[in-house]
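Coming up is one lone chain in C-alpha cells, specifically the form predicted alone.
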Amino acid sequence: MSASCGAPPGRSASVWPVNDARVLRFPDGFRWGAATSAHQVEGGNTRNDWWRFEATPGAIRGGRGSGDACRHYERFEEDFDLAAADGHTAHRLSLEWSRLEPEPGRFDPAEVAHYHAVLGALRARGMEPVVTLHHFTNPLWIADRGGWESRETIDRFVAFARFCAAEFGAEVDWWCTVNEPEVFAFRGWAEGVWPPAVRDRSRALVVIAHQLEAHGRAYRAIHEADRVDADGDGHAARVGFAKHHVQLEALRAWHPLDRLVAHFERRVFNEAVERAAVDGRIALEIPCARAVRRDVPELKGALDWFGLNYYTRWRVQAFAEPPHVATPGAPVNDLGWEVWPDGLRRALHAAGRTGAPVLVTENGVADAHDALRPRAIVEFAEAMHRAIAEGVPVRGYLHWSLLDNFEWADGWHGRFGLYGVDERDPGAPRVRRRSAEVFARLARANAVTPDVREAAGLA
C-alpha cells in the first residue's frame, strides 16, 4: 500500500473532486480488500496451541474444530483470483508462526517457500499484502514455556519478526506485528475461553503489556531488517498493529455503576492500548487486578500506521450476567453483536488521535443468510467517508472476511465471509454472496454510488 494512499492528514472532502450529491468518492489510491488469518483458513495447523485447545471437550461451539478449515493453504491462488476479480487491491493475511518455526530457532524451508508463493500470488494480482505476524496462535513450544506471560516470548517474537522482515521484505511493505492484544489477553487469561484458559485479570494485564512491549521492539527489528521497497515508491517497511476498538457505553445512562464500569473498560481496553504506542508508557489498571505500569522506550512512537478493527458497541451493565449486551431493539448479527455503523466513524476518530495514518484492518458482520451484510457494507463505507471528510487520514479498508472461516471458540457459527465455505467439504467451490457483489462495485468505483446502493437494496 503506497504511502500516498488516501488524503493527507486533515484534508477535508471539500478539496477532493466535487462529488455528485448521490456519490461519495474516496481519495485517489484508497485501497479496498479483505482479510483472513492463517489458522482460521489454512487448515492443518497441528503445531500450535489452538489446535491442541480445540480438542478440549466443550471448548468450541458446536464441537467442530479448525480441521481442514477452508483449505486455503492449498487453494490460495483460487481464493485470490476471486478477490482480484472483485476489484480488491489489498489483502490482509497472517504468517503462521508454528509452520515457519516449528522448533526454537529452526525455520522450515518448505514453509518459507510456501509463504513466498502466497505473497507472490498477491503481488501478481495487483493486491498489496498487509502481513500480520501474530494473529492469536502460538507454536506449542512457545505455549509450553509460559506463553505470553513469559518475558522470553517477547524475545522469541522479536527474533521471529526480524526473520520474517529479512526473508519476506522484498514482497511486503505493510507489517502488522500483533492483532488485538487486549482481546487476546482477556479471552485467554481473564474469561478463560481461549487458550490457555486462565481466569485471572492480573495475568491478563501482564499479557497485554508483554504484547505491547513486543510490538515496540519488533517495530525496531523490522525496520532494521526490511530495507527493501517492494512497491518502488521510495518507502520500505511500514509497521503498525491492529487494535480492536469496541464502543463501550453504559446500558443505563442514569446508573452510576454502569457508567463507572464502562469508564474503566474503555480506559484499559481502548485508551491505554492506543496511547501506549504513542508515548511508550504502559499503564493498565482495572478493579480487582494488579496494575501494570512500565516505560518502554522502544514503544514510543512505534506506529507508522494504526490498524483499526471495529465490529460493534456493547452496553455495559454492572454486576450482571452477561456484563455486555446489545442496545435493546438494535439490529444484531448471528453472534448477538449490535450492527452500528456510526460506531466505525467514532472509532476512526479515536484511531486518528494517535497521529498515525489509519487502515481499517477488520470490519464485518456475522450473517449466514447475508441478510444484513450487503446494507451494512454500504453503511459502514458511508460512516468511513464521513470520518475522512472530518479529517481522519484513512488509507484503506479490509473487510472481515474474504471467506467464512473458523471463528475461534465460536467454531463455525459466525459466518463473516463475502464467500461462503462449507467446512464439511472445504474443497467445494466457494459460494459468492450478494455482499461480495456489493463490495466489488464499491471497490471498483472507489465510491458509494447509486449503483452500489441499489445492489445493497438501499436505492
Contents of the next structure:
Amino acid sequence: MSASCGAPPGRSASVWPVNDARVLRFPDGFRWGAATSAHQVEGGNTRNDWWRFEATPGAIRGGRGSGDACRHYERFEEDFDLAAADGHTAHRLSLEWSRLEPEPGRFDPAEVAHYHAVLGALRARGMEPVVTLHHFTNPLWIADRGGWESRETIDRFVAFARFCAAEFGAEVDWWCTVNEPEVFAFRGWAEGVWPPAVRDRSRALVVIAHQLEAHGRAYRAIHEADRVDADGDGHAARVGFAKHHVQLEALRAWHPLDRLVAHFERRVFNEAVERAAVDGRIALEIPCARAVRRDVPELKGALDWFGLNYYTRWRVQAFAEPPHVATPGAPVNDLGWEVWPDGLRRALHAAGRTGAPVLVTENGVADAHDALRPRAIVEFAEAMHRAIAEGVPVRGYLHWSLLDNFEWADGWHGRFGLYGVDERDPGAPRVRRRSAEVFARLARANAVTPDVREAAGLA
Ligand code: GAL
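Given the form predicted alone above, I would also like to look at the protein as it appears in the form predicted together with beta-D-galactopyranose.
Full assembly next; the chain just shown is listed first.
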C-alpha cells in the first residue's frame, strides 16, 4: 500500500486564528504516534512463553493464538508508511527478547540486523522510536528457569537491556524497560489467566518487586551502555517504564467495604508502583498475601520519564463476582471496559506526581466497528490538553494501537487498531478506519481543531 493511502493533506493549526477558542493547541514538539508490542503484531514468535501458553486448550478466547499475527515482522515498512502518512512523529515498539537472545548469552545476528532495519525504517520516516525491552513475553529458557519469581531473571534482563542499549543506542533515545509490572504479575500469578498460570497473590507481589528492581538496575545499565544522542537534543538515553494506571472506585459510594477494597487496590496497583520508582521503596501489601517490603537503591530516582498506559475505570464491589464492573450505564468498549476520558486527565496528574515528564505510552479503545473510537480519540486529547493546562508535563501521546493485533488471553476479540487487520489473512491490505483519519488530523495540526472534531463526527 502506498504511503499516501488516500489521506487528505490535513491542515496545520496555524490556519486557525491564534485566539480561536475552538482550537486546543499542544506544546511545540509534542509527539504523536501509535504503540505496538512485538508478540502482538510480528507473528511467528515461537521461542517465547506466550507461544507455548497459546497451545493450552481454553487459554485463549476463541482458540486462535498469535500465529502469524499481523505479519508485521515482514510488513513493518509498509505499516510505518501508513503511520508516517498519517503524521505520526513517534512510534512505540518492543524488541522481542526471545528472538534476540534465543539461548542464554547467545545473541542472534540475523535478529539484531532485523531490529536495526526496523529502527532505521522508523527514523527514515521521521518517527522517533520509543523502545520497550520487556512487554510481557519471555524467552522459554527464562520461563523454564523460574521466570520472574527467580532473582536470576533480574540479572538476565539487566544483561539483555545492557546489550540492547549498546547495540541500538545510536538509533534509540527513549527506552522503556518494562511494561506494566502490575498487570503482568496479577494476570500471570494472581488471576492465573496468563503464563505461567499461577494463582497465588503472594507470588504475584514477588514478581512486581522483581520487575521494579529490574527496572532500577536496567536504568543504570542503559545509561552506562548508551552514550549516543540519536536525536541531538542533549540526551543520550532517557529511560522510563510503562505503568498501567487504572481508575478504581467503589461501586456503591456509601458502602464501607467497597470503599475499603478500592482503597487497597489503588494502593497496591497504582500508588505503590508509581512511588517505588521515585523513592526506591518497594512496599506491596494486600490482604491475605505476604507483603513485600524492601529498599532498592538502584530504583531511587530511576525515572527520566514516566510512561502512562490508561484505558478505563473499574468499579469495585467487595466480596462479589466479578469483583470489578463498569460504571452502570456508561459507554463501554468491545471488552466491556468503560470509556472515561476524564480518567486520563486524572491518571496524568497521578503520573505527574512522580516529578518526571510523562509520555502516554498507551491509550485506546477496543472497537471492531470503530463506533466509539473516533470520538474517544478527540475526548482523550481534550482531557490530555486539560491536564497539560493544569501543569502536567506531558511530552507525547502514543495511541494503542496502530493495527488490530493479538490481544493476549482475549485472542482476537479486542480490536484496538487505527487500521483493521484480518488475522485470517494478515497479508491483506490494512483497512484504514475513520479513527486513523481523526488521529492524522490531530497529529498534523498538533491541536484539536474544528477539522479534527468534524472528522470524528463531533462538529
Ligand atoms: C495493555 C498492554 C497492551 C495491550 C493493551 C490493550 O495492558 O500493555 O499489550 O494489550 O493493554 O489491552
